[in-house]
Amino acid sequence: MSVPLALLGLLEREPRHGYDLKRDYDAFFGRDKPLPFGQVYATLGRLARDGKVIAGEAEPGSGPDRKRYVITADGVSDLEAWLAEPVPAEPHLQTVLFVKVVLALLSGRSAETYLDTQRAAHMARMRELTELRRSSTLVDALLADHGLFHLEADLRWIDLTASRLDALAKEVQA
């Protein structure tokens, strides 16, 4: 996730304070990993430096003074370009899983045990996401579906790899 571009997208709706941006970011994108306040303000500072946003004058409030940020035409242009660009297909989706399997085989450890453990972890996470999907808003349900689809692909890869462990062991140990 590109935090600067996400903040630009949130700013495009209307000028906002950093606090409001953090709240919206966390509500939409940061469920598992909220955005630290320091990162919000550091990112806004870089965006202002680069001419993507303009920081307004400090406004008094119930707490510390706040600045309202406004997206610039350059910021909108960057956001539009990013939104139009497809996300690159990652060629090595199973890199960590694959590396662990090969290293287990090279070291004489049981790759099957690793795959079984990984399968169990994936199944547990799938149960959590399935429950979340049943009991949540549409936004959370769609995020859960995204996670489930990735886990399903991992499980197919785990099963395929488990069925080929003997051949893979011969190949990597040769």
Contents of the next structure:
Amino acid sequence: MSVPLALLGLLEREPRHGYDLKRDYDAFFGRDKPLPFGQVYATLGRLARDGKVIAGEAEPGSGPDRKRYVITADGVSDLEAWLAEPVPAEPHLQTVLFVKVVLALLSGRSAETYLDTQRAAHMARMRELTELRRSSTLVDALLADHGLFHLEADLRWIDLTASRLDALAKEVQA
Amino acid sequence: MSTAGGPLLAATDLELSFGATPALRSASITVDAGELVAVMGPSGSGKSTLLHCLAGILVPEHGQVVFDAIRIDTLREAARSELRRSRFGFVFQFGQLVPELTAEENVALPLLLEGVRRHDALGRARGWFDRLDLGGLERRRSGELSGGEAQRVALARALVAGPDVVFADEPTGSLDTLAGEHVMELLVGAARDQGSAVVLVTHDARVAAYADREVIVRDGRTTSLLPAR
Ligand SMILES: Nc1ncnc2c1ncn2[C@@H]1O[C@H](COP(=O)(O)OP(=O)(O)OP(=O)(O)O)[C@@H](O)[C@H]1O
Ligand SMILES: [Mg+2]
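Having seen the form predicted on its own, the form predicted in complex with the partner chain:
Once more the chain from above appears, this time first in line as the rest of the complex follows.
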């Protein structure tokens, strides 16, 4: 999972303090696995160093959470490129697919275009594996089958999600 | 067989409604000679309707279908029927074998209808049985075959006359994974050997992955995305 890009996606909605950003992240993506504070600040530090976000002046008060972070144009363009790009089709991708769809919907971008691109990438990989399977030993075929069944599961999720995008957008943006 | 440079089969901007139900709103597809194209999409999106238009079974209200340089959507029914018999093969999900005929007679049927002598037609039909792992089942009737066996007999019937295009609508839809894969291996192998193009309608991504590319139908419209990268 790509925490820096997910944080950029959340920051694109509005400038946030580190603490609020962590809460947003956990609400959308971290239900089973909340993001540790240390990782939030370390990631924001790197993003600031690379010019993807700008940290505001520290506001008076105690504790580390006294800066507000703002995404830069460079950060937005990284986010956009990432959202549009299909993830290499491998088994066990579900969470990245999920994050991309939610971030696209949150920002009013077309999740449908992304899902279509992802679906095409998955189908292309499935064709490769099918071809491999047809020309290989039974043991290699077994491995190809394992990949094929997992990619198929992703594809079913992609199809189902595509058919529910309107309702999902309403819920996510509410 | 293909017209110089162009695709073997091309449908452009097809529209067709059943009463008030629009089944195709703007569907376009091309199929090259020998190419395997999967048609995918949600239930009710218009996949079967598109296949029927491509095969000259249904006539679109708008748009055109060109096969081998012939505009087939404007042909009269008799001419379309002749074209289907002589140039196309068909496999569907269920119930396509003639129950009164033996398996080998079912396979020979397209040849018999073309006027091939019975002896020769049955000889050619029998040639398909070993190839499709059906050896020994030549004289069974469809009620005496398993679903997978019946589907392979139907496959042989679709292929026996060396069609330019095989139209397959959910050919593995009623089979389990293994039997479905068996049917697909045989369909793909035989179609490639004799250079038949295949238009394959399926819900199943693993089945579609046997094709060269896929076309998605949603709400009566086609989209075909080339894979990124
Ligand atoms: N003969 C018919 N009479 C009336 N409506 C029809 C007829 N055939 C199809 N339809 C309608 O046209 C639309 C498209 O149907 P079609 O059979 O092409 O869908 P499909 O994509 O093949 O679906 P499935 O995956 O369930 O087979 C549907 O709304 C269906 O109800
Ligand atoms: Mg159908």
